[in-house]
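Only one chain is given next, in structure tokens, and it is the form predicted alone.
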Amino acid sequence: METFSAEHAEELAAIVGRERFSTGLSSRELHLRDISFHRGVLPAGIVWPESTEEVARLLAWAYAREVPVTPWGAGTSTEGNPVPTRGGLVVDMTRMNRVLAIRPQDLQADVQPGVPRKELNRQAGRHGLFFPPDPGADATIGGMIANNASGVQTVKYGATRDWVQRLTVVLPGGSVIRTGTLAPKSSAGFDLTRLFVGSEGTLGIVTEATLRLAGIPGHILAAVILFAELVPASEAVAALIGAGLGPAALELLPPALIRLMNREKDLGLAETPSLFCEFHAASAAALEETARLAREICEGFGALEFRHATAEAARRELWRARHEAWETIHRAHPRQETLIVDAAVPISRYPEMVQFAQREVEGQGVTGYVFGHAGDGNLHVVLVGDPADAAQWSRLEAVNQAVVERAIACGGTCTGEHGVGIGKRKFMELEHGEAYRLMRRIKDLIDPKGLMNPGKIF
């Protein structure tokens, strides 16, 4: 559905007001793609609700008229997760952007889904607290819940699902449910909260969330560890984890990516395989002891150099460069698109996957950067090419296919943090088998008309 009748447009405008409903071409085109190469079908209109009640009325309206609905957050997804595949109505949640309450004594915050992650942390920071999942992009909380986003600190703090306590969800047809409690734990039946985390808007729209918060660490140490080869660097990862040092972040970067980062940020980093690490502790003495042990472990794997610092400015610049790795790659290859491999495997298989991915990139003769969140087994391969060049793009797809198949054979997953969206749908049955068919039945039970974010996951 790419157009609304005058009657339908009037009905939608009556729900939210004319100023928060648009059929203008510019608004519709702005909601046609996320940051990936995936392109959608032009939606018929965009609506900006401001309350659970408005979302409920919108979904009731859409279900009665069989209009496809696509929820939208910040548009920072990498797999076409919020891209409308059947036109219809895009429900842009960015006007529901209030932090409703912060309860420091409970380490909890109540938020609307359009709250950007950084804004939540600005407000929580006044109480000495923060929301740990850190995907790099300033994603909205609703988008992070939809994709079960994680990021560089997953190795210590876990993914978004580990920090969601309670949800308010509007189901297809407009009914409203609330899942979870404010208690730290519960054994009362099915964990419906986790059912909706990672469902990518295919089961309903989250309109409010209670999130757990953590105390901001008192002392932080960042380290850059240099190696001669990529494989020993990846092998040191399991040893650092197994030693119980509890890194908050543990990233593997190849020379080619560091070269781009140096060129763009003037970081002055050695262009050799490197681990970027961060450790959190209650005291400076504990950090120094951690750094000493980490150095000994890495030297056992042939580390050339171990640099560490606790200065905040240097740490922030280092991690800002890492967070912007995708943008850096994109800017270095103008007029090209990226296909991102997001596989994850058990830590013990990570070195094997790094070697395998590097061989596939070289074997196919394509441009690709092999790196990732090594501490939690999450391997990224950012492949660069032109989708209009069918032969070249097929080689990128071949690398993607081979790496994902190998990851699944290792007991891993096709997507560690980016979600399924459009790009990873083809791997779902391979990964889940009969369980994938159960997911389909759950989807059909909750959304029998198949109108909620159609074309995603399934």
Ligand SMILES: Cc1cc2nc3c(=O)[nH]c(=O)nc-3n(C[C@H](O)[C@H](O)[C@H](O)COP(=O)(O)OP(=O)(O)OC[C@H]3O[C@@H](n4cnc5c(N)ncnc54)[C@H](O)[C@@H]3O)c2cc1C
Contents of the next structure:
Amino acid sequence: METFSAEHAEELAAIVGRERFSTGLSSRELHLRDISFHRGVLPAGIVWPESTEEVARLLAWAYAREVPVTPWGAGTSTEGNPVPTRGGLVVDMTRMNRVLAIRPQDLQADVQPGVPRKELNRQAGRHGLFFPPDPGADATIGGMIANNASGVQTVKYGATRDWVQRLTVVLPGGSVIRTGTLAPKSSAGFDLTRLFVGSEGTLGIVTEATLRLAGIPGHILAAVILFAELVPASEAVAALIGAGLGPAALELLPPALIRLMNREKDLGLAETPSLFCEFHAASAAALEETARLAREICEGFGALEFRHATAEAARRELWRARHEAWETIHRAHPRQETLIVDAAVPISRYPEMVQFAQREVEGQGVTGYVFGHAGDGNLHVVLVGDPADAAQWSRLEAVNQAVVERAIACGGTCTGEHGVGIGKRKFMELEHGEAYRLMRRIKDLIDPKGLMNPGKIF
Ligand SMILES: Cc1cc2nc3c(=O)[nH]c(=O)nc-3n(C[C@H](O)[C@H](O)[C@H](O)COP(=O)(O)OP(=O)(O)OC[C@H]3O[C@@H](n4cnc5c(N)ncnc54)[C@H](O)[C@@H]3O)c2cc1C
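Form predicted alone done; form predicted in complex with the ligand now:
In what comes next, the whole complex appears, and the chain from above leads the way.
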């Protein structure tokens, strides 16, 4: 559905007001793609609701008129997750962008879903608190909940799923439910909060969330550990975790990517396989002791050098460069698109996955950067190419397919953090088997007309 009738447009404008409903081509085109190569079907219109009540009226209207609905956060997904596949209505949540309350004594915040992660952290920071899931991009909390996003600090703090306490959700058809409680624990029935986390907007629209917060660590140390080869670097990962050092970030970077980062930011990093780590502790002495043990472990795996920094500016620069890895790759390959492998495996299988992925990239003769959140077994291969070049793109797809199949055979998953969206749907049956059919039945129960974010996950 790429256009609304005049009657439908009038009805939508009556729900949210004319200034928060648009059928203008530029707004519609802005909601046609996320950062991936996936392209959607032009939506007929965009709405910017400001309350749960408005979202409920919109979803009741859409169900009565059989209009497909796609929720939209910041549009930073990598698998086409917020891209409308059947046109219809895009519900852009960025006007519901307030932090409603922070309760430092309970380590909790109530937020609207359009709050950007960095803004939440700015406000929580005044209380010495922060929201740990960190996908690098300044995503909205609603988009992070819907994708179960995570990032560099997942190895210590877990994914978004671990930080969501309570949700308000508008279901397809417009009814409103609240899941979870404010208590730190509960055994009262099915855990519906976790059903909605990671459901990518296919089961309803989150209009409010209560999140858990953590105390900002008192002492932080960042380290860059240099190795001669990528595989021993990845082998050191399980040992660092197994030793109980509790790294707060543990990232694996290949020389090719470090070379690009140096070229862009003049970082002066050694262009050799490296682990970027961060450790958090309650005292400087504890941090020094952790660094000493980490160095010893890494030297056991042949580390060439262990450089650490506690100065905030140096740390920030390092992580900024890591967070901008995807943009750096794009800038180095202008007019090319990327296909991102996001497989995750048990950490003991990480080294063999790194080796396997490298061999696949070389075997297919494509450009690909193998790196990842090594501490949580999450392997990224950013494959670079031109989707219009069918022969080349099929080689990229072949690498993706082979790495995912290998990850699933190792007991892992096709997506550690980016979600299924459009791109990873083809692996769902392989990964879940009969359980995928149960997911489908749950989807059909909650959304019998199949109108919520159609074409995603299923
Ligand atoms: C440079 C870069 C680095 C990244 N690194 C990481 C990383 O390390 N880890 C990681 O996990 N991700 C990463 N991402 C991907 C992305 O940032 C996350 O997936 C993020 O959670 C998307 O949030 P968003 O606000 O952009 O949501 P969108 O992309 O707009 O939407 C995401 C999904 O949420 C749904 N949605 C949005 N709002 C709601 C709502 N209120 N209710 C229900 N459904 C909703 C959409 O329909 C869609 O399915 C990265 C992206 C970029 C650009």
